[in-house]
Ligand code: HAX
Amino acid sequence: MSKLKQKLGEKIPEFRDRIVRLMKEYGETEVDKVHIRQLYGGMRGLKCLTTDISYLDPQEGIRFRGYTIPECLKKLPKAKGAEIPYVEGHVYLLLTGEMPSDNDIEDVVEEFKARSRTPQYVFDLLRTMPRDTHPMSMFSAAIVAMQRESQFVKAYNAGISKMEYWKPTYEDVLNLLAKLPEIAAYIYRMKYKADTPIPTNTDLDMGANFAHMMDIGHPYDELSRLYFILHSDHESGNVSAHTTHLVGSTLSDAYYALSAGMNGLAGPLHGLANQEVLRWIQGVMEKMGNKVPNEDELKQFVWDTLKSGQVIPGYGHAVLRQTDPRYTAQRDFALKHLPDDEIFKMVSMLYEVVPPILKEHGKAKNPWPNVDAHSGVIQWHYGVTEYDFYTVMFGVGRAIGVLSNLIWDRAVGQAIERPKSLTTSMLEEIAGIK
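Now supply the structure block for this chain alone, in the form predicted alone.
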């Protein structure tokens, strides 16, 4: 048994006891009142899910196992000479709640390498799909195609105790996470680079190996590590996380659950937002004569956009009331590695111009940029100019958090999700409407 799996085995019993006590002794404690607006408003803000993996703080942004993003980037172990931590170490943190030691990280990196080879039939399947198929469709299909590999299904069919469900789920999750970078890079090279896939290099860590398979040099390895870590989780209520949890709550295996989550991520209100922002920025520059406008020109354009009833893509967030730390981390990377990039200069100017205007405009609850305001710009700089592929990379990162949650769902015996529905007439009666 690997050290990481052994560590989980030590932590799970305590969490089971905590949850049993909450259910038995405090199950009737009121957490929040449900309002009709929440029923019709996508359950926005409704406190009805649990996760210990991450928490979205309105002021500090995402906390991974209690650590802020700056703390994670500082404290997580790094490869020799690297500026961004191992993605594998971030997986360890999300699963255990502890920062990995040097011995821990060596063990996890080796475990990922041992699981990283994708079955040939997955590539064969991808090659049968029309080349104009959206890369997220390819990504989702590749994931669900590997369902035949599920260790959970085999164990369940053999009659495994429900107290042990987490163990084969762990196997499925680690097998999936280790293979996703190769699948993503294969789709990219096959679809956009004249069908020239590059084999995985098991001597490299996850981020460096992805850059190798994309055939993009340093510091794209650093960017890959950063990108996967920043996009790894976002509480349990976002669509990709919630969908993975929902499907997994039926005891569908990790392959089915993650494929469903990726289908949710592919929506324009979720994972596709990063490409929408980049397209908008480039459109603004085109209107300005394919140059970076001066500050007065940009201010006028932003005001004209708002007065026409449109929004500024990449600004605002349902929960955050400060600049998204994921934006800041990417900005710091860009300031170091691509300070003279024309599109980055535009992004920087927007950062200076937009928030004061949104404050004056008065309709935005949060005038600050979110993660999507920056992520596509850096990818474009390093030659990944195919908008549709951005969400696949987002998906590789997001899989880390949603699948870590799935292991813990099985570990603590989360029930099948089955909320109760009411009719509109019932709600009208409750509201006293005749």
The other form holds:
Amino acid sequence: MSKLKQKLGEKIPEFRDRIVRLMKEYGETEVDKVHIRQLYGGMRGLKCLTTDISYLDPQEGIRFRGYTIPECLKKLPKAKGAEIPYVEGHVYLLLTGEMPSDNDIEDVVEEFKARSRTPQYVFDLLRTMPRDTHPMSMFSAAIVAMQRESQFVKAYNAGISKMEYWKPTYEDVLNLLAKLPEIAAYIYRMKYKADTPIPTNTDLDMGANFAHMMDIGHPYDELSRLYFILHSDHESGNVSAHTTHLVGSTLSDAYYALSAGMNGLAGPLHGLANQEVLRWIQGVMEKMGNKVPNEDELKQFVWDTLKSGQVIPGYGHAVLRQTDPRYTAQRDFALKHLPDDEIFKMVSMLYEVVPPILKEHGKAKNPWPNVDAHSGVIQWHYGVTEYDFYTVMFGVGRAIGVLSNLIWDRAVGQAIERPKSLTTSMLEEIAGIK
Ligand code: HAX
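Given the form predicted alone, state the structure of the form predicted together with this ligand.
Now the full complex is given, and it begins with the chain already shown.
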């Protein structure tokens, strides 16, 4: 058994006891009240999910296992000469709740390498899809195609005990996480780079290997590590995390659950917003005769977008009420590596221009940028100009968080989800207007 799996095996029983106690002794304790506005308003703010892997504070942003993003970037171990930590170390942190040592990371890096080869039939399947298929559809199809590999399904069919569900789920999750960078890079090079996929290099860690398969030099390896870490998890209520959890709650395996989560990520109000940001910025530049607009021109464009009933992509958030620290981490990277990039300058200008306009507009509860406002510009700088692809990279990162949660869902025996619906007449009755 791998050391990471062993570690989880040690942690799970104690954690189960805590939940059993809460359920048995405090099961009737009230946590929150539900308001009618939440029933029609996307359940915003409703406290009805649990996860110990990350927590999103509206002011402070995300904490992974209690660590803020700057703390994670500082404390997680790094490869020799690297400034951004190993993605594999972040996986260790999310799964176990402990900062890994260099030795712990080595084990996880080796475990990922050993599982990284994607079956040929996945590539064959991708090749049968029309080349104008959106890369997120390809990514999701590739994931669900591998469902036949599921160890969970085999174990379940063999009659495994409930208490052991997490073990084959762990196998499915690690097998998936190790392969996603190769699948993503394959889609990219097949679709956009004249069908020239580059084989995986099992000597490299996840971030460096992804950069190698994308055929982009340093510091794209660093950027890839940063990108996958930043996008990994954002509590359980966002659509990709919640969908993965919901589908997984039926005891659907990790392949079905993740593919479903990725379909949710592909919406323009969620993960697709990063491509929308670039599309929108390109639209501004095109309108200006392919030059970077000045501040007044940009303000006008922001107002025009709002007045035409569209949202400003990359701004606003369902929970956050400050600049997203994932935005700030990417801005720090850009300031260091691409301070003179024209589009980065425009993204910076947007940071000055958009929040006051959104405040004046008066609708968005959060006028500040989210993660998606920045991710595209850095990719563009390194030559990844095919912005349809950005959400796939988001998906590789997001898989780390949602699948870590799936292992813990199985470990603690989370129930199948089945909330209750009411009719509008019933709500009118409750409101006393009928
Ligand atoms: N531009 C214009 N209007 C905005 C806005 C924005 N960036 N953000 C919110 N609003 C509007 C909403 O559309 C809503 O209008 P209506 O009352 O007419 O429906 C109003 O302000 C209140 O919305 P809210 O409560 O502030 O925000 P929500 O929780 O409903 O939605 C969203 C959160 C992220 C979906 C929203 O801010 C948005 O559409 N932003 C732009 C798209 C985007 O950047 N999405 C990525 C978010 C991060 C993420 O999940 N990444 O994966």
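Positions refer to the first chain, counted from 1. Predicted model only: the values in this text are computed from it and were never measured. Just so we're on the same page, rigid core means the largest C-alpha set that superposes within 1.5 Å between forms.
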Core superposition between the two forms, C-alpha change of G289 at least 2 Å: yes
Shift of P356 between the two forms at or above 2 Å (CA, core fit): yes
Core-superposed C-alpha of K365 shifting 2 Å or more between the two forms: yes
